[in-house]
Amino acid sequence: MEEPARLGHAMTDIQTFLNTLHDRYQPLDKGQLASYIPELTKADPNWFAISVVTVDGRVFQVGNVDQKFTIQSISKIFVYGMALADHGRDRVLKKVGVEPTGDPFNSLIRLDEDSKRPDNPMINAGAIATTSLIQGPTPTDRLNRLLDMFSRYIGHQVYVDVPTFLSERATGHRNRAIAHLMLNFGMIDEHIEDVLDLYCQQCALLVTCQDLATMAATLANRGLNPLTGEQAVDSEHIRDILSVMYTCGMYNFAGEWAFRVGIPAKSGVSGGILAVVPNQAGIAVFSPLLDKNGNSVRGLRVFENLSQTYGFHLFDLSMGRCRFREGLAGAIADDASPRPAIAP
């Protein structure tokens, strides 16, 4: 991957670094949509937006911030909180294990050859075998449970979007495949199209950018949303979460982004991109175009010029070297409008 664009190492407010970084990538037009789930074609290449909420509640942000989309693997981060809190650490282990994996995320055989787990939740196989782990007498409730948890994270009702969730249904073929496979293995029950389908709609549930990002915050803030002083997920819980978020969540491309970026952080293919900053904020990128591991091409570059500006990787966090509390200090505007000038 390519270094960032240098922007300059005076420390700016965060406002206007994020209206910075958003002139600078919007003309980037690299990378493809995502073809294999059909709805997905159908995004403008050209939306881009930018969020940050953090753990007291600002909110700074810019571009399509209110264009909604589908949450598609972001969703399963938030899904795998809340196995634990139906099941607890030990039985969801004994079902998928937390090893990165260097093999698509839909691959056919990522089973441990031991244990038959799928190597984590991110990946597709582990990402059904933690749905299937989801409590409720009916898939009906099942669903309404996943859709209040989504809630409480982002602070308002969430819909699954119908058309996206027929999609991923009819072209699912592999997800079958996998599914069927743990069923020989014992890792789900015999109700595989009732996982499918949950699986399926908890993909398909429709977020914007700010959204993404108070899902962030909640994840920085020990499981309170910020905005509503609602508990999302137990504290207990959050450590597991973001292990895995930082090992797993960029797809093959997640020690890359451990090494540059260095954040806790979960990709979609539908051009989302999460990352927590402990302790500090959440922030969301949201630009449909992929590179070849499925991960934004503008959301990587925002990505790494915050960190490299701020300091908020984990290892300048643990040595006391993130700025990203200067930049909010000067910060007074919650919203992109209007923007300050940008000085060429």
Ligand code: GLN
Contents of the next structure:
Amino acid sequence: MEEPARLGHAMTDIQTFLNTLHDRYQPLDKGQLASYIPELTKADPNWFAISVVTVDGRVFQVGNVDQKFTIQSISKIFVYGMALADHGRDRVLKKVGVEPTGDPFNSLIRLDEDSKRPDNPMINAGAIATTSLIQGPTPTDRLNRLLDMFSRYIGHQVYVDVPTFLSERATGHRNRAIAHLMLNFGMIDEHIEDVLDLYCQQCALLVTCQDLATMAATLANRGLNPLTGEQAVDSEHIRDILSVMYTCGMYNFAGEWAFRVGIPAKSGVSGGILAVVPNQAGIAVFSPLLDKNGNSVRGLRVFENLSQTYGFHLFDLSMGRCRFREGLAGAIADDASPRPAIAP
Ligand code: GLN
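How about the form predicted in complex with the named molecule, since we already have the form predicted alone?
The complete assembly is shown below, putting the previous chain first.
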């Protein structure tokens, strides 16, 4: 990756810095649209949005922030949280591990020899196993529980994009094969088509870039949505969710990401990346051109620049202070009414 853009007074003006990054990377047109789900090829390669939502409810954003797109794999972290809430950590750990694989997200699984578990909940195998844990008497009840959960994180009602759901259902043979393999080993029960439908529906949830940043801010704020004050997930599950995001959230780029950017994150093949600066803010970038790992090309550039400039890498101890917190404390959101500054 090239040298990060630098701004002399970036620490005190987050909005200006977001604008600069947007201007700088809008012309970058490397990468490909995801095409294995036919509906995703309808995306405009120029779409590009950056959103920051702070834990005290301020919003900074630039670009196509109202453009709707399907959440895809980013749904996996929230469904993992719901599985933890439904069953507790020990039971979930029996069904899906927490070990990074270094494999592509859709790799045909290597189930653990003894436990038969998929490695982690962020690859498709682990995510399908996680989805199979969602409780509810009927498929409609289970879908409604998921939609309610997502709307608590986002702060408004949410919908499934039916064409994308049907598009993935019609072409998702690889995921079907993964599910059958897990059925063979008794890791999921025989209602495979119901589980796969729910998995495709969660992936086809419609969101905007601001929605993703709000969801990330909710995780950063111990499960409490900072824009609505609603508790989206019990705070006791946040540590587990952020841990698997940190080690497994960016697929076979997860190690590089942890090294370069250094905060828990999750990406999806429609071009979203969401990341959590614990106790401070949620950040999201949406731009659908993807690199070979399936991560947004513009998204990676933006996050690397933000991390270097604001020093929010979890292990960036060199400054002895967090420039991101200082930047947020000094910044005033253009669309926000006065709110208390972030505590030092
Ligand atoms: N629905 C997609 C799939 O299962 C999600 C993949 C992704 O976003 N990486 O293939």
